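To begin, one chain is listed below as structure tokens, in the form predicted on its own.
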Amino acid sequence: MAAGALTRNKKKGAKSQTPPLSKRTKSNITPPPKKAAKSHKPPLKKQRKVISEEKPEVSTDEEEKEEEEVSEQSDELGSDFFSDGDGEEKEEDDDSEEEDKEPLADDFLDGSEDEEGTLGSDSDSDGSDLEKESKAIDEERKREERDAKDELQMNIKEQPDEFRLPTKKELEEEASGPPDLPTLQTRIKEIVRVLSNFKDLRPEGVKRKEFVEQLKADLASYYGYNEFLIGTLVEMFPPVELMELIEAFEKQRPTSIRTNTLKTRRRDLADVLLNRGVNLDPLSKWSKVGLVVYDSQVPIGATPEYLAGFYMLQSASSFLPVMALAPRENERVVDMAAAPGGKTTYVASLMKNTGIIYANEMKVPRLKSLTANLHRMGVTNTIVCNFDGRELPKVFGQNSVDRVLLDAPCSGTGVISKDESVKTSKSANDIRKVSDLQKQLILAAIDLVDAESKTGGYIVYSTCSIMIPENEAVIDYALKKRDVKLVPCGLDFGQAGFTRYRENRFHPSLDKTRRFYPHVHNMDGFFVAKLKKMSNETKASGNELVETKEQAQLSSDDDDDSIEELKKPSGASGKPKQDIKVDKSKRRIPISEPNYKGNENKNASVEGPRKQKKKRSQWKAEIAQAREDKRKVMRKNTKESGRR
């Protein structure tokens, strides 16, 4: 019993004296609390003495168990247990071990407390540092906000809330020196802001007209427009949209090309050009043949594909009139202003080189580029001619073709980004002259078209201008003079045309026309209208009807006179022919004897215009006969050339 109790005490003493290495390492990393450290305190001295005095020889099994439980550092202590010395030596060894161990334990306990103190102090110092840094950041942020508010208040004090127009003295000072562009830009922005909400931002005692006039002057000075053009643009567009339009005119439009479907497909052409280093994309959903070019490592107008006629350099806006015309195969089509041939070749590709296209160009120098492009693109159904467009109904004959494309000459106010000289070179007189020419051309185009055509009877009118006198006013004039009506253009995008402008009121159907702007559609400014000819008769106003009736009556009277003169013999009376005419006029128009002289004067005044009308009718008859003879000769020549 004593031996068993002794072995149990030995195990307890051994376990309590030497803890495992893993536990000690953990305690070094994270020191345990004080209570846990006291639980690992070695046994008392008296207990160790009793154990050493009564300790017998230990079996090997117990040694193996102890070796498994004890760590590597306790091997020395175990060797003391297995030594063959006397009990006194063992007791001395135990005392020495106790003395050695106790300071270690004290150091261990003291170290844990010190470590705890150091860690606590470090954590406290770190926390205090973080708190100081956060306070400093908050103070810095508050100081910046305070400075920003102070600066804003200073700016508000410097600039008044209400915008003030410059005085005459200030304007004179500005005019005396070079233009101050930053000042002009700031003033333009402020004026546009006030005009966009003039009801709420209106200064007291200042009219809207004053703001508008100042805006015109500033825009003309800043962007370089003349007074007429900038005034017209200000009247057409609201202030915000006006600024967007003018800014868009300052930027170049993207380069676009049109695939020639007579020779290739768009996908194949895009693959070839991509391999040559051309960065491109499809133009848009509304076009199946267009490509937009962003940049190119090779000249886009000198590639082998261009020279072979696979594509045509053409602006996106030039696609629109041909798409609106929508020509069909085996039709007779006239392009009244064809050079340089972009629209003509597009029409030919849509017709698949069938039918006949008359490509007319009035300016001889431009015929070279037109002919060259037709040959390069492989067009074989086109006849190039050089006539004044107003004379084409006399050349081809009235009501002789199915469709007419009239891309009329214009002022070019829609392509300012390409030609900045338009800003200063156009005047009201130029617009009026061009408008008169366009009205004559559109009437000639309508006269060319056959209203009874089974597939056609359409006229497409287009300009690269945004001026209303060149667009809506011309179409309204055609609606009044000819039996035509406006039809949808077949284009899914674009803004509707004007039905009213200032004092002008146009036909309500003009909303079927389409306008295109650079700031909205990213293409040149353009106008497209499509007309359908309803009959081959011409409309006439009330004055024209009266004139035609008077002319018919006078001509019938003249014919009666000539017939009677032929029936009478030459010597029937000795009176001259003039007396006979006067007698006949007296006989036709009864007069009273008292007013004979006055009536005679009236007859003389009436007889004067009769002779003039007679000469005019003879002149018209001669012209008509000459035209008919010319047509017969042309038909005869064409038949002979066909036989050859």
Contents of the next structure:
Amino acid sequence: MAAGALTRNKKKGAKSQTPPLSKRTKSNITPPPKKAAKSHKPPLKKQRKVISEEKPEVSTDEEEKEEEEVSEQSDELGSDFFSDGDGEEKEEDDDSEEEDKEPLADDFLDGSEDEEGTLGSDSDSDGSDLEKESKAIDEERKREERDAKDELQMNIKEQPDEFRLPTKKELEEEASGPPDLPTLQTRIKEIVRVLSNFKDLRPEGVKRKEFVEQLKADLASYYGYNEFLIGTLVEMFPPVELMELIEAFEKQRPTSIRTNTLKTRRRDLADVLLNRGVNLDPLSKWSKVGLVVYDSQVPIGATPEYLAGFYMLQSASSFLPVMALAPRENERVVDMAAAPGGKTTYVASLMKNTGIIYANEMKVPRLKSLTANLHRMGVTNTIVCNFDGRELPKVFGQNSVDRVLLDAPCSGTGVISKDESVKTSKSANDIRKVSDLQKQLILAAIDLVDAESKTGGYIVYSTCSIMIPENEAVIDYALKKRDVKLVPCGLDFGQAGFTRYRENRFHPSLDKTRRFYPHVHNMDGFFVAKLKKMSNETKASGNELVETKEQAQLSSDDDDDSIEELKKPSGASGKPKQDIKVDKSKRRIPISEPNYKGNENKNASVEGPRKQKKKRSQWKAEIAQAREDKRKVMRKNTKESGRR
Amino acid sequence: MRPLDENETTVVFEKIFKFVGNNLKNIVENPSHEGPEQDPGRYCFRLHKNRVYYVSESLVKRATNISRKSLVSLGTCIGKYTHAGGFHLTIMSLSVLAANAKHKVWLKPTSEMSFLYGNHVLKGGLGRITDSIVPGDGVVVFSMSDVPLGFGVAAKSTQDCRKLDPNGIVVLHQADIGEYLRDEDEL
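Form predicted on its own done, so how does the form predicted together with its partner chain look?
Then the entire complex follows, led off by the chain already shown.
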């Protein structure tokens, strides 16, 4: 027998199915949201009788409603009543329960006229009546059981309708008209509910994939995403978190401003702005210069204080890469993608206008705003230039600066709340193109930094995107290609980056990178990574011709050799550098030796790389051998001269 | 980018002299604190694409390898040459001027916004004024809280100002910080 839940969702249990009524406890009474058949409590004959008799009728008696489960309007009443009744019943034994119910039964009797004969007068009936009664009771019981079963079936069938996936026909109907937003919304909610507990809540025979596909389609049409983007998001997040993220993208993040410490202090600025009628608060405990603006009577971007350069309108997430960079005074810093200048001015204020900042921006129209912001904020230690970021190592020279900030051009998927067009305009191709660009830029950034710098040697890479190919994949690429390592950003409140994702396996140190999400941190989606350059040499790979200083100094012979022989074994995560470094150290003219850090005397391992070159034909190996010998001789000569 | 030649230097210095007077010496010989070395040297003026920049020497040294086409700005831009050959100081020079200004005017809060929209300073908006202003002097305009708002040319001497009616122009507007919003493209 199913438990006698009176209503679908009410916590009332039915009268318990266990014969001893005294055992009926509240726990029995709080059933899962299934309807239960009427319970059968032998002792409560009268009650049951009453109830069963009343069942077919639409009576207003609460107890009956409780038991009947048919009438939905009275559910609440019924349940409440029933709980009261339960409370009573709990404490009492069968008879007393019976007695408690009896007055009600009497009421029922009084109220209705269609009762079957035997009511409330068991005690008074004689033998033959008893027989009849008991027969009637049995029949009633059977009928109840049947009805209860049917109801249960009906109810169970109704529930799956909530998360039954729409059939093709229904989908076609929907597609033919404008999307019905409330339906979509309820369906989305239901699917999320099922997916979050798929084991328990799944209907029969339906695969998870179908649910996911339907969810994707619904989310795409309800919120306006294109397929690619919604597919990626669904893969990245579990369903509940996905909903939070998408909802967060629909709303604006709070406006925040950053005090310009070159000209004022946060407290003074807050006072002045409060006088003007701006409602603001300190941003959070991790920033000493940030203020969040709730609302304002004057336009926050046009106050005299803004024009005088006391603060800068900047989103909270943009503080993070500069905080991670932590530039010191009298350092040389490059900002490779500086416009409109929020981060550059922050760097300058941290450096107190000392040292030198190179602010580079590739797009000409954005240069004006960069220059204007720099002047407005009173920054005097900056040179603004207009290059493609990838050319910068040639312009400034390699290994020439202390720190580099690369806020890379990205797909912008983290700032959907600012720019809704990203929802529909990004495709897999765009992500691929932009991540290629980012990879080139980060290599250029690394080449700019001087590993030997006394106070620096850091690169901070950040994007306002949450996509894996633009973030972790780029850092992983950099780790493979250059002698850098990840260090903690100093931002302890973000989420750690992915070290593996679907089929990708990244370097384990990638958990030092930080991800920020709108639904968790209430700032734009962001990614920050801080790299330290360990040494100035590079690991060239067979796939690319990396023109490093060292390689450029090699003779053309050496170049050919190094390109041929340095076929990086693919798939090795970050460890090919040993073999390849050894290769290069052997192959290079020792002009660059001072840059090495301890790879100098690995003569013995010359043989190793050569063994790895399974593709080399014999004659090439011979030639290589000959060159090796030549080079050894040269090296010995220059070693002597170099070490003086 | 090149250093200013004789004529250009004279012109620029004359303009600045109107505002700062003898403090010009300060400006030119100010020891700078920019640049990564411990002793970065002094400031100098450089001409690049018709704009005059006030930069410290160490920055200049480092900017020499940037090609003319790609260099956009260094240090502080203080003014630019017009097509006709005249030289105008721009709003970006405000910090330099304000620090060394000889003639100052303070505005009442009510008339700050008006000045920031590009209007001239009227007698009614005047809060304080330094003495000994001669018509034609450069004047730096401040708000009552000592925030520099812009600069202009004095229209009347201090004495005359006192006798002026409230709608009379005291300072002819030349540049104000509202231009950062109004005339972004001109800068």
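Numbering follows the first chain given and starts at 1. Note that the structure is predicted; figures quoted are calculated from it, not measured. Take the two forms, superpose them, and find the largest set of C-alpha atoms that agree within 1.5 Å; that set is the rigid core.
Peer 1: State yes or no: after fitting on the rigid core, is the Cα displacement of Ala136 between the two forms at least 2 Å?
Peer 2: The answer is yes; the displacement is at least 2 Å.
Peer 1: So with the rigid core superposed, the C-alpha of Ala626 shifts by how many Å between the two forms?
Peer 2: With the cores aligned, its C-alpha sits 31.3 Å away.
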